[in-house]
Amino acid sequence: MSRPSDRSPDELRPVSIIRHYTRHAEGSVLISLGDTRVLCTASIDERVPPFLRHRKKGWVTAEYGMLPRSTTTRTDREAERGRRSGRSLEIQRLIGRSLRAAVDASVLGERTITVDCDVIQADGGTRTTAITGAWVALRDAVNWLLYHDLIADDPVHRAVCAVSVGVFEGQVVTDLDYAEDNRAETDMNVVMDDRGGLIEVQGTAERNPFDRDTLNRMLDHAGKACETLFASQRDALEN
């Protein structure tokens, strides 16, 4: 089996994480995974949603969108349609859940960190790439709070990243690009922490059902890929 990109089955596309990519946000990252590029900006707001008022804890949430020409043809902005698509809502909820798994909200105080994930170029794996970049933007926003003595302790207790895996032409593969995702027999998104814990697993058999052995092999591929992504996050933060 030969992948369209000529990568080995367990090989990620090249990863790039550029911090402080925009001027005004407390945390901002441009993350690239191959030809998929996502701008993640973390903003701090000194208030919480109504359901958290007076509970002495904060909130971490996310929004996700694709720019009109991030794909091969132009799509209308969702604001022009008057509502977000079901896909965008589902993905931004996934990103929010993934980030909240990394944070002790009681340490944040009554403030909200919102991470906006804007896809500027899509070639598969946009939601998983967004999660990996969003965590670095979140980390920088929390560092900003610590630097300005707005919180006493660090609420971020683990790193989080995500990767797509799947079955393509009968072979378990890592990090599906669009050419593979469009033809995959199985597609799975895996969110993990840096202790090896699973935060969320979204797997779908597009054609034939997959068995338990295939599931385990996909999770093994995801675990190996996440080790590389965590190293990329650490390198970006150290530099």
The other form holds:
Protein chains: 6
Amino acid sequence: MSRPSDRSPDELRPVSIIRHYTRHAEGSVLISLGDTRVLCTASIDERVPPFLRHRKKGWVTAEYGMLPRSTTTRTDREAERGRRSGRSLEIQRLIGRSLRAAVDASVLGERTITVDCDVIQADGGTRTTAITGAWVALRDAVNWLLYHDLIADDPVHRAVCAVSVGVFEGQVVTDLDYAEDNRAETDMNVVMDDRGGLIEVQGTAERNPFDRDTLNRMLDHAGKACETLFASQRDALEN
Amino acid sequence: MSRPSDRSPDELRPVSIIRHYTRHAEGSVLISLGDTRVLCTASIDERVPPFLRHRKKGWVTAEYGMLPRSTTTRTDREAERGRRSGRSLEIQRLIGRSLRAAVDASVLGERTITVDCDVIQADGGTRTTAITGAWVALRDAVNWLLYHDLIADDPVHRAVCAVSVGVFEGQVVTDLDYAEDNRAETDMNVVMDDRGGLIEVQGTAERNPFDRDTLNRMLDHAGKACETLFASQRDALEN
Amino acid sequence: MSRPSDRSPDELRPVSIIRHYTRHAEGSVLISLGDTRVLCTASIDERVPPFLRHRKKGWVTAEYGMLPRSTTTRTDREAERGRRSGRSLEIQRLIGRSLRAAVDASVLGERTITVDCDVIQADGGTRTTAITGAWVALRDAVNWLLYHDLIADDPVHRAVCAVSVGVFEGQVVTDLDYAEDNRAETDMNVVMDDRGGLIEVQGTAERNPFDRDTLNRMLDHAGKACETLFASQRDALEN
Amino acid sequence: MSRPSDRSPDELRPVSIIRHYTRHAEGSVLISLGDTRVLCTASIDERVPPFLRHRKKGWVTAEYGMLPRSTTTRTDREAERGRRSGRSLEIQRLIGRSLRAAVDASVLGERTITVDCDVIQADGGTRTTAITGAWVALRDAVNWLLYHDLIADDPVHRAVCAVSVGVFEGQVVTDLDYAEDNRAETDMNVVMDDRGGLIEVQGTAERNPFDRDTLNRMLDHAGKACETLFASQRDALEN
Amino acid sequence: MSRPSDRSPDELRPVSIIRHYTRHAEGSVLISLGDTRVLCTASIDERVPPFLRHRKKGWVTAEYGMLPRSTTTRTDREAERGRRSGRSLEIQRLIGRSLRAAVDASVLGERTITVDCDVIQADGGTRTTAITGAWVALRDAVNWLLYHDLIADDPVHRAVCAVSVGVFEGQVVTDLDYAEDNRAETDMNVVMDDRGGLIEVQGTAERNPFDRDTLNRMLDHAGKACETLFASQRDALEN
Amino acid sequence: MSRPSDRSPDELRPVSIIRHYTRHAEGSVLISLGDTRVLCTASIDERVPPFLRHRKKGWVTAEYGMLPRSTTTRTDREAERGRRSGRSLEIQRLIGRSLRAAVDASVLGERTITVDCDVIQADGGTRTTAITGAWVALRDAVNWLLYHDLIADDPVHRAVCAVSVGVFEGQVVTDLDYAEDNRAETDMNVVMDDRGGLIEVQGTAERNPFDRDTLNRMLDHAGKACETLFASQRDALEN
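Got the form predicted alone; any chance of the form predicted in complex with another copy of the chain too?
First the chain shown before, then all remaining chains and molecules of the complex.
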């Protein structure tokens, strides 16, 4: 078997994380994973949603969108159709949960950080790439709060990244691009923290049910890939 | 540790599956898992959605809703707000994928089976309970097609059921009710087939990241619970 | 002439009123009239809508919905279409007005009771059946308020029920089922109180205009049927 | 007792029916009943809605709206809020049913007549005034079809008009204006044909239930008022 | 060349401005320009939108709509479609900006004047006709405020009117009706004040780009036409 | 007077036009004008909208959006609010008209080119920058059609670009950035073709009405700036 991209089974596509990509947001990151490119901007709002008011806690949330021609054929603009797709809502809920796992809401104070993840170009793995980039944007926005003395302690207690793994032509592979994703037997998104903990595991049998052994081998791949991604996050933050 | 319901860690709540609950639908099942009650009706439509036209394949899909006062406090009617919640869309996408895993779409012919899962009373685990009930409603609807000679072969090639498992007060438990779900450290929904295969695994760290060992113990619990649920499905279908 | 159901012209279908059908709502009633089944739940909210604020009065309102496959062929989910149908809105306005006629809003205090009427199975007469069941759910919710000493006096000053009457094949008949309703010449919904007063009369010439004599004979039928329905309400409340 | 307008109990407000009020519509009528003014335009479309296709029948329907400042205080534009109010939908369904009672759909042929009723100024009785005016607009639109030889026979087999009656300060009165409507004990809208038949009767107890005798006296008032309204329709059509 | 209406190139259609056309609004004007008729009502609300709160300034805004059969063929009701068209929103933004140019917001005080412009009959130039009529309605509403001593000084510091000009069959013409508008090479809407100042200029090349000389000749036409329109506004206000 | 950016009155910000910015679209251009950055992608669809069917003509249209944090403070996602803002619709209508002025629709054939203009970073002049970039994306998409022999002749008969001009602190200036735009007395968007023709002129008095002389001086500025922009378009297309 060979992968359409000729990568080895456990090989990630090249990662690039550009910080300060746009100038208005408190955190702004353009992340690329091969041809998948996502702009992640973190915005601070000195208010919390109604269900959290007067509880001395902050809120971290995410929104996800695709530019109409980020995809192979043009996708209708959700704003034009007047409603979000189920897929977009599902993805932004996943990103939001993943980021909240990284933050101590009571240290953040009564403010909201919204991370917008907009896909500029899609080639598979947009949701996991968004999570990896969104965490860096979140990190920068929190650094902005610390720098401006708006909070005293750092509410970010762990790094978070994500990767897709799956089974393609019978073999467990890391980081499926669109050509693989389309024909994969199993697809799994794994969100991890930088101590090896699992934050979210979402595995789907696209064709045939999978067994426990396959699940565990996919998690091995995910764990290894996340080490690389955490290194990329650290490199970006050190520059 | 003791569970709020005094159940043992791997104990499911009592299951009840009533077929032919309403009379218009080709499949109509009221499933109860403890105090969680979901009405699942399968409707046959002799058309397929536009993206499948002229491809000699059928389609199986699901919709999920909660009656406004199925919950502890009343939830606004989605129809009144004018849009579906992200949660509902995410759940109905999961139910739809799970049911499609059970069916050979080309044997089904150019028709759609829609399984509506409406929660009459919620006490945790509504999405997994819906899947278990929906499969029986689907089975009945397909039997109706076979009985009326609308299809020659049975497109349902496996049984599917689902259960929630999680970590509550440090212990892996099966089938969380609302009292547990609310305070669980980890929550995982597992969809399986009747040969032990995994169809969907969705695990979420609600408080702290979880490790591989915990994941595997949760899957042990899920596997055992699904055996009971498959037996309940079989019992219901034999009556 | 004989009715499709072989009932005599002034014969109601069998009535069943089950209280405490679900456990979260302050009032929860499953009412069946023949094959028409409606779940009516009354929810108390310690707020009033904006137009009533600071006026020391309560509010009673209703919402009406049909489960997608409560009908012969599946009806699209209103939440999915993103808007309520005119029929649903018209019906829930009627139910709300009928219930408000039973209640002294100033005795209720600044709170809202919302009665959700969800049709589980439809076979004609869903709106009138909903009113008859909703009143029992309202009664139970108010009893809950009295029992918990949240109000001192009983704001419910009359019982309310409703029935459909009409002209089918030239004859005045009581309680049209779907087979009759579809072909009726005239259709009238009558809401009454337990002292014989009329709360709402809505008569529609489906084919030919009707005369005053027919109107009065339909009201005779309605009056008689409501006596039975009030007895059913009382029986249910005594158990 | 005296009415706020000093009218006698059975006195209608002055009626004015201006035909050809705007020039594009096949039928265009400005009807005034006192200070209530409604523009009714009938538009012909050589298509029928999907549910009637290939059935060799026509369709008559109505839409109802209020200009934002037709009312005492400004009402939000429904288009701006993005949805129709329940009241508007209920009213336009009533107008549509009333007009369909006047027309033989199979003689009309496969075309739709839509009568738009837009309230320019509101002072009570807008829905009944709309029906009386809409019938004249419909009559003109059908005359246009006959004149242009698009249909051979006249599908309009009866005139239809409507009036509101009610109980105000204990007395049955005809044609309530806003000052009365606001404080009426009972409110009833009656749609009749020009042979004395009842097409729609909608009576509502606004304060206390009403009895059969009151109902019949209100119908006496309605019958008398409709005679005047039919004469106004005839006068307008003869000019 | 001759214009379809046989007017000379710089000839406006007959103007008519009827004040106090409806009775509820603080300003109510029916303006006709030939067969184009627009009802403009100005409503005062003692609140400002959220973005202006506590800034001691008022707000003037406009909404624009067309009755469904104001046009040659019936246009769907925006409320029925559930959203405003881009054209309507663009027009009401233009009307609002034009009116705000006439008013000193800080003299108006913390209140909103909303001018609703509803097209009763369309024959080209509805947006410019709406502006000319809306200013008179605004003037009357402000006079109402002055008369009732709600403001001490007059916030209206200039008159505003508008006209469409364009190029039709190679010739610059004033006030295009629908027959011309449809086939015009260039179309320009000009909003002016009564001292000859330009408030808004919107010129569009419908077929071929236009040059500076044509632009200036169109502005000559507009300037002359606005003189007539200002005279009509003054005449109406003096009666 | 000095401009906040220290530019001379007729000085454009630096222009950059990057073609082939994303890989899926037939035309994909990232245009920057100072800190304003817009991604313009042109997508070809081998269908036309319903109103053009069977007329042997093509259609060119545009959509415009802003990423939520392209602005100084975060703007709500239109898709989340469920409707487009009037501003967005107005802008995309302007872009569409401008592009259609460049194309012979009958030479294009029965296909649609949609140019999506998404603002990555906003600093004034987004709509005019979008037009300048969109024309290049359109040019590339048409070249793609020519290269693949889908059309024989070139339907693009002129280049189109746009610039904003205005009056800032009493002086006519070219290409207002956000700091100027916010405080400008007059703001004008000018769309031109490469032969000096005017395609669209939209001038708005933000504070005081402007006179004809100012209008003409603003057009002088616009003409000069467009020469530079056309040169940038040509440079980009030659590389």
